[in-house]
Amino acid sequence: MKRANARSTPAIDVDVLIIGGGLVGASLACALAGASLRVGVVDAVPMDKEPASHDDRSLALSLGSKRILDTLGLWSHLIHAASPIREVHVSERGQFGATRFRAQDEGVPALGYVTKARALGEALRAGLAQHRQLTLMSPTRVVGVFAEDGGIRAGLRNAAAAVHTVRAQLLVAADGARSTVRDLLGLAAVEHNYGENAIAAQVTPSVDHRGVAYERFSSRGTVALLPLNEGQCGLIWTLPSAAAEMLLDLDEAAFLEALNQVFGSRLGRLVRVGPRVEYPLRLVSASVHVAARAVVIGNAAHTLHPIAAQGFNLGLRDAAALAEVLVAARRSGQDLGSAAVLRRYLDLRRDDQRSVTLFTDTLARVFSIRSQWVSGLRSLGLLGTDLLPCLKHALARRAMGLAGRQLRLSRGLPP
């Protein structure tokens, strides 16, 4: 991995320029650099400082995502920090219905894995460091994007306020929900504020979680507990913003008491909680995902509610599909930023992006309705799902990232 010289002003030439070195952008960089493409990565965060996305929040990786990371050679850096999900238990407090998804029923060793975002970030950094074809520009921000004949040009400003130019055949915006590049490209995005915040933390139960992930709906928000190593669980508690603020103000004992009342006793008592972080929940969906010689992926294209734990998994599949299309285009001598190449990417991703976004948004809206009769209908839905093996299997396959056409990286093949 090469570092761009911050003092130099001559233009840098790469094949693909990725704006955003977070989890999705770094995954794409690993896939492309490993395929002998010249890749540039622009990140606003200095290399000696972890991005905000590389924190201690728990991250649920689908089985399909695990396979992609394994093919990229990254899973070996992550395996000791990842805990398998052997079962998922979905229920609503005070109601009779519940649905259980089991790995053994699907014939897989695990439905997915849980790790900390920080651990995945460290694995990606280790992967990036192995590639000589990669040029990292950090800390650097984009100040302009200009499509031109045969390529696209990005104006960048580094920490010393020096402006320089990078030329590429294709520019990839992977710079998050508040994407600067999406705005510079003039691509509109639809936004919906759910009026909820998520509280994330690590908690310690008094009973071994045995690899079971729980999603528990209640009138006081939705509690997800994800199995982590060393007997801990990753907590994601989503609830109305004002209620979340009040919970953050509680001391540890009072917070745990409120959490135990909502979650119940399936893991005994929750006896300890680590530092709590809070973030607002909104849906962001780019109306158009491509422009002239540019494409938006990951959270820049679709930021989802965490209710189904699909956000990063969907973004990783974006990266895997784009890598597959670009490597194939390079082999056939095509222009990486051509309209034909970008259409192939859209064709690969359109159905998955639309279905996952719609599914997640529908779940978030339906389970936020505070009504006794709606709660009863939800419980019937959970019970019906548990009693219909074909439906449960289809939902499990989608949650595992195994529905539909499988990308090369998810099949263990290079892009």
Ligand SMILES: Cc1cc2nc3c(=O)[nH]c(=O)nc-3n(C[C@H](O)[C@H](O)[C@H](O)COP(=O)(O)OP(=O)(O)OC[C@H]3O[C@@H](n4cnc5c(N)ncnc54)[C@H](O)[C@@H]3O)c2cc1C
Given for the second form:
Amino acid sequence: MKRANARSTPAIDVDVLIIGGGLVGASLACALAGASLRVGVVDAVPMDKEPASHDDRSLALSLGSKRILDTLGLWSHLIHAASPIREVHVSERGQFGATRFRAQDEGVPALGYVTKARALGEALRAGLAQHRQLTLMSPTRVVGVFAEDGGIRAGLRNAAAAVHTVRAQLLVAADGARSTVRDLLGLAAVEHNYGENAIAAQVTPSVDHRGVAYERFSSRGTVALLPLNEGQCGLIWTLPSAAAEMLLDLDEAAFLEALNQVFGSRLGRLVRVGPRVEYPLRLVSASVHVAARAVVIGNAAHTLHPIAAQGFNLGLRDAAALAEVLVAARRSGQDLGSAAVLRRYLDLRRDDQRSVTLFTDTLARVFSIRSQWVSGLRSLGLLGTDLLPCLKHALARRAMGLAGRQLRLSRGLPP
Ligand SMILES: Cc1cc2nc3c(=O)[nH]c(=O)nc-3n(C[C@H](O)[C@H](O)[C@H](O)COP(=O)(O)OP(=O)(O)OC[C@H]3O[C@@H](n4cnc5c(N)ncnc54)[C@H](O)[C@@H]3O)c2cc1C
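Structure of the form predicted in complex with the named molecule (previous: the form predicted on its own):
Complete assembly follows, chain above in first position.
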């Protein structure tokens, strides 16, 4: 891995320039650099510091994501910090209906794995450090992009305010929900504020979680408890913003009391809670994902409500698909930024992106309705799903990232 110095290298030439070295951008960089493409990665945050999204939030990685990370050689860096999900239990507080998804029923060792965003970020950094054909530019921000014949140029400003130019065949915007590149490219995005916040924290239950992930809907928000290592659970509690603010103001004992009331006694009692962090929740969906010699992926293309734990999983499949298309294009001597190559990427990703975005948004809206009548209907829905093995299997395959055409990296093949 090289570090660019703007003074000594005024113009850098790469095959692919990735703006945003977060969870998705860094995954793409590892995939492309491993296939011998010349890759540049730009991030606003110094690489020896963690970007905001590499925090202690718990991330549920689908089995499909685990397979991609494994093929990229990253899983070995993460395995010590990942805990298997053997079962998912979904229920509605105060109602009889519940649905259980079991790894055993799906014939897999685990439905997915839970880790912390920080641990995944560290694994990705270890992966990036192994690639010598990768040029890392940070702390650096993009200030302009210009498509021209045969390439695209990005104007970058580093911490010393020096501006330099990088030329590439293709520019990838992986700079998150508030994507500057998406704006610079003039790509519109639809936004919806859910009026909800998520509170994330680590909690300690009095009873072993035995690899079960819980999602519990209630009139006081949705509580997800994800199995972490050493008997800990990752909490994601989503609820209306004002109610979230009030919970954050509570001391540890009062917060735990409120949490125990909503979650119930499936894990005995929740006896400790670590630092609580809150996230405002909104949907951001780019209307168009490509421009001349540019493509947006990950949260820059679709920022989702965390209710179905799909945001990173979806973004990682964007990265895996783009790597597959670009490596095939290079092999056949095609221009990596050509319209034909970008069309192939869009064709590969359209269905998955649309269905996961729609599914997640619908869940978020349906489960935020706080009415006894709707709660009863939801409960019936959960019960019905539990009694219909075909529907349950189809939902489980989708949540595991195993529905539809499997990308090469998901099948253990290089991109
Ligand atoms: C509470 C919560 C729980 C979640 N749980 C799950 C889960 O269980 N499973 C799951 O799959 N997903 C989950 N997600 C979603 C997941 O965290 C995101 O989808 C993922 O972080 C997106 O990665 P990204 O690389 O696209 O964007 P980010 O992680 O936001 O990275 C963007 C990068 O771009 C850089 N950047 C920004 N602007 C610029 C600029 N102008 N110039 C240069 N660099 C720039 C930033 O420094 C950063 O490094 C959750 C999200 C939340 C909020």
